[in-house]
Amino acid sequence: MTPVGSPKPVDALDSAGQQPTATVSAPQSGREFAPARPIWQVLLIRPETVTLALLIGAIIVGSQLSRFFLDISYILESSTLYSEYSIVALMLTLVIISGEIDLSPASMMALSACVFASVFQAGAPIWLAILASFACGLAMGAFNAILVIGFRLPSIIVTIGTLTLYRGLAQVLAGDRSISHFPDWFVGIDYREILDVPVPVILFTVAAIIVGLFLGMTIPGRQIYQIGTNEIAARHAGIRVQRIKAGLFVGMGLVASLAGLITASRLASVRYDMATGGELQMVLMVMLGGTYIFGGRGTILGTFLASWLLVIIATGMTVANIVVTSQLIVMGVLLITSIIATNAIYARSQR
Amino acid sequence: MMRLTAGIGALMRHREAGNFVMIVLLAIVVGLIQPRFLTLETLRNVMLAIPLILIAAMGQMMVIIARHVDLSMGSILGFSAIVAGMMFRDMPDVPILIGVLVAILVGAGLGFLNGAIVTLFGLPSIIVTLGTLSLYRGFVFLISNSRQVDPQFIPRALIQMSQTSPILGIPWLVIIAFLTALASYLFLDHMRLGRQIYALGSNPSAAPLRGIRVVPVTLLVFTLSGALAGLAGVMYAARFGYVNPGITGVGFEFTVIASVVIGGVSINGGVGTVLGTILGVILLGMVNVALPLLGVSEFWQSAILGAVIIVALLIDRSVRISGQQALAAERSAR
Amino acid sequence: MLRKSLIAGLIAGTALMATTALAADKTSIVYIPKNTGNPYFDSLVQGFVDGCEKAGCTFTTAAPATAEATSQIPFITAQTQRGVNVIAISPNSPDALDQVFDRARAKGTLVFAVNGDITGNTQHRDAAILPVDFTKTGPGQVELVGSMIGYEGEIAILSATTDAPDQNAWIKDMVATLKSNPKYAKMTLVATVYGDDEPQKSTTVAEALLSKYPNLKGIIAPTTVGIAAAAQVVQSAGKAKTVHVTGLGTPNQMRPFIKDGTVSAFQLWSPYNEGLLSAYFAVAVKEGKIKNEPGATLDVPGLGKVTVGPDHVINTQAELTTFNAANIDKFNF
């Protein structure tokens, strides 16, 4: 059990996660006669609590569904199939808190991985190929940022456009073939383990701690909440809204190319259709974690828990031989109910 | 810089004219490279390539004018198509018209559900329909037991709708699509309810003040969009002759949204015309027919689609800005 | 909805556990097709079901929703975790599955590639059950289209995706046959196009073929989606008399076109027999009746004696089956 719930990171994340509660309850203390909300209510009526409850519930249901499910090494192994998405979802959480969205990261993963593979195949040393992949991620993120911030276009439609564009460019670049034969040290990241924990899981946990600390402890991190709550007020307060938002979109590009490289290592091959439809899963992780779709609220702890929830659900259903069609339905229902629930909880806490 | 955007804006203010010029230019350029493009056969191919998208685009257009979006359209199409196909298979005596009506009703039902979730909980349609995109596709697999409806079960008369023609060699399918467009035009331009969709989209918060009942109008828009996707679903069976749960309608929404946006429908709501959307659909359909004829690798198709969406967004923005500037200039002149 | 499906899942789960417990000594086989909803694989699954009933094994099937490279991986890991004896799979990728295969095999699971091989990476699977000697497909298709057009005129190929390994091997054979055999000297291959196994795209490229090459006499579409799209296009353009469509297709998909004369003949093999043979072979190897090595032979009821070929490849039939108006009603898949 150690790797999943190792107490230290969770503590760190939790303290980071307290941030929005503080901002939410701030106006309440201003009301003179409002009785203080009991601490158990503050803790209980939080989206992360719901996520945690669902996670525990899913583990129990999973263990009932199949006797093959409750095996920590199997769950860890399966979680490596999703850790690329989980890592991107962390960054996506910041973007959504800032009041924007990015639907293109799965396509960015594919294009940057195709750039990596093509450069490598052209005979360049592998470090150069990795560098090219990150440069590509940077460029894609910057392009999104220019369209959204420079031209003030709605990010939701822009990134639907770039979702199609980046995937298309990946197809132009790599065609239909799959590129492989990378050096041995590069492939099989999911097979490398530190203390019996696969490396992608460790990367995800470390990334969660770093992003969580950034969001909760640093000034720019906390400014993201203010931008998402009220962009105009944030601008008046002297926050460099455009610069921070642009940074988030560029960050998405870089994180997506990292995720693309992890996927390339895991599969030992690259094709243009890598991570097709991954955007749904990433958005689902963020939403399930209780991040508010209209911006201003959300925590990394929530996304962290939600990623595990998705891993548990997907793994549990697959190992129990539940048909894939029910999985599509569960995904859709989860996404919708999670935004309904989050909406309701925030509406309640605002009263 | 300002002058440049204003210039482009003035040129593009009449988006219909702009798109029409683009279509003619494209025809000439492609025709010069590949003379076989300028034949009746190509015209027929373009005509056959657009009906499905045109029908669905009418629905998507209304949704976008109301400042929403429907990403679940491809799954609704798939669901209606499989329901109609299974009906034809399991009840061979059912008249085709009943199958068509059932497909439309089923689509309308799913569309209504989208609208209900959006209005009831005040949620952004893009996330809701991203969820129902997955949910409805699950329904498609579930109801069909993951089995395809084979060509032998699709009625001949239905398939012949994409072949036989009542007039001038124009296939039934194309005529149905344009009749749908005509009906949409009459609804949007000449009916109170249609005008209310524009009013709702151009300023949702002011809409109630102007006597517009936001919830019913929003529900109506999503229901219509679903119904039209349902009609497109049964037309899919007519065009391709079979229905497959994992293929039919997958990714369809992107093509539809692209043509609508190319047609000058503003993603900020309140702006867009049926004629513009028709031209957008034709333009995209022509590009898709021209690419293989020119020998352009099909790998480029998705990239071109994406680039076209982004260019259309940029044009849309410059039109808006120049429109605002013109308005401001008018005011200051007064 | 969620609760309902969870409950349904619970019931299914308990039922499954019960069957595995009862049949603990039987060989357990799982088959993972390319994707769900593909009628071709439904027939293959039926072969497994019937084969397992007779040979004595427990059988399940699980398939991803999309036929992309990575979608099969969670299923392979899950089945390995379930401890099945044999994983039979129609791989979506020739290389992205290698590592998962190795991990399954390290745990004692036999991995069979069924219907398509992981060409170039065959050391990562235990055996391959393929329908027919694939070197016969290309020449067979050229002869079929030649016989339709009187061995004279322009022909074109409408294939699946540009990297489909089987199709590419067949196309290569077709080109070589056209060049080397004087019988086909008057036939010219004018174009090879790709419809990505999508109906919409296949239709568009087939239409482009007709308008770009007005003298086209024949189209070979060695893919089930492609041949149906090509037949539909030729039929609706009213060119069935001048352009002859053939290729590889399933009888159910092609029946209307054979009946109305749009297509006079096409070929395929029996996917059902692939499933049947795989089941018998798996049980025989697992129970130690035969060794999984080149030269070993096995008697399969209904199929006769089959032999394990070089590189552990087994073919279910010697020649392609040709379907036409005379025999199509005997087949239902």
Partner chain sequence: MLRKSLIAGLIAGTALMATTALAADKTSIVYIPKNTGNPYFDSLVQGFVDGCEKAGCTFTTAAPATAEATSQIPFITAQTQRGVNVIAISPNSPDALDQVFDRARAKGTLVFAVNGDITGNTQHRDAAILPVDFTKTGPGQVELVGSMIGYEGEIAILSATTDAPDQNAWIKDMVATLKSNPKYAKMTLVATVYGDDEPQKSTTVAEALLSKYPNLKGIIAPTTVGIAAAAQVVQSAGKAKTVHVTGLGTPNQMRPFIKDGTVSAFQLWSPYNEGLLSAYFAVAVKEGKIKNEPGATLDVPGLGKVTVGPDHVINTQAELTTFNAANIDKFNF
Given for the second form:
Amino acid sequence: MTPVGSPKPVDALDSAGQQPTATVSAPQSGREFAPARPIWQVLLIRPETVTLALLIGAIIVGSQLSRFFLDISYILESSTLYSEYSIVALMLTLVIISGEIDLSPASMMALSACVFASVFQAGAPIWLAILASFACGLAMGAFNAILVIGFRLPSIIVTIGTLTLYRGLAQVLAGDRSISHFPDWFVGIDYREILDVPVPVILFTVAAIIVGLFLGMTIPGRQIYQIGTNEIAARHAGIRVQRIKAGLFVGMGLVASLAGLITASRLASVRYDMATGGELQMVLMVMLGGTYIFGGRGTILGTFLASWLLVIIATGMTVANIVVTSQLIVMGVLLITSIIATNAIYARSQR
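Let me have the form predicted alone next, following on from the form predicted in complex with its partner chain.
Single chain only below; no partners, no other molecules.
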């Protein structure tokens, strides 16, 4: 017999002959959480902070190579050589954040510029030639979107193919000749200044502000992050994933055509091989800025800083008389290093 007041054995049966359910007592203390990191540590361990530090370091090293690095007008003049790539890199940032990639914008620049030059050379008004260039960019972006979104093909494979396709079409259209003889008001955009700042630099800065506000302060901009983080969850949340991604690819085509016109104005001529190799520099700007290659993370500020970093590095190597082949090696090493560093920073932030 069990004494009165004694606890009932666990294996004893109740009056209904059922095994009693053991009661689990609540824990005495709540779950222990890791202490919050100091704000200074959060700010320091960010890709944009690393890019800013590299930019400052590059300026210091460059000033040792040439005294012109301390002249802001010299830096602004040098940056006009990369402004069109920088503008396209802003749009490429959105595409990569969404979880996709586009490696064809440099070829789209060439083809849209060749369309512009060919239409103008055929006797059409220049405004019609400009519209034809934008229509070509729209068509190329839509074609990429159809292959990636409509047929669900990997964007990296599709855009490698269209990279070659668009460059080939540009060669068929323009041949090996250089098309020039444009109106005087169209040529030399890099020599035109507003308050001593070249127009291409102003265009890049304004575009960075607009795209940055769109990405950080609008609903579609936040949805791009959600798509890149988890596309399936974004679909279940009611986000129109296909429409947004298609819009990004079409936007890439339009921006590339604008960059092609800027390049044509700067060079005062058009060739099928213009912007050759620009894909590397555009992707490098985005990766150096801390955009996550697998999507979901990145900022326009990072790409903006990385664009200036690339300008300083490229100008410094030119001043140091480093040959072009060696410059490409440096660019490749920077690209690989930036991807590794970005992955390491984001992995640490998730601990």
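All values derive from a computational prediction rather than experimental measurement. Numbering follows the first chain given and starts at 1. If you superpose the two forms and keep the largest set of C-alpha atoms that fall within 1.5 Å, you have the rigid core.
> Against the rigid core, is the Cα displacement of residue 292 between these two forms at least 2 Å?
Superposed on the core, residue 292 moves its C-alpha less than 2 Å between these two forms.
> Is the C-alpha displacement of residue 318 equal to or greater than 2 Å between these two forms once the rigid core has been superposed?
After core superposition, the C-alpha of residue 318 moves less than 2 Å between these two forms.
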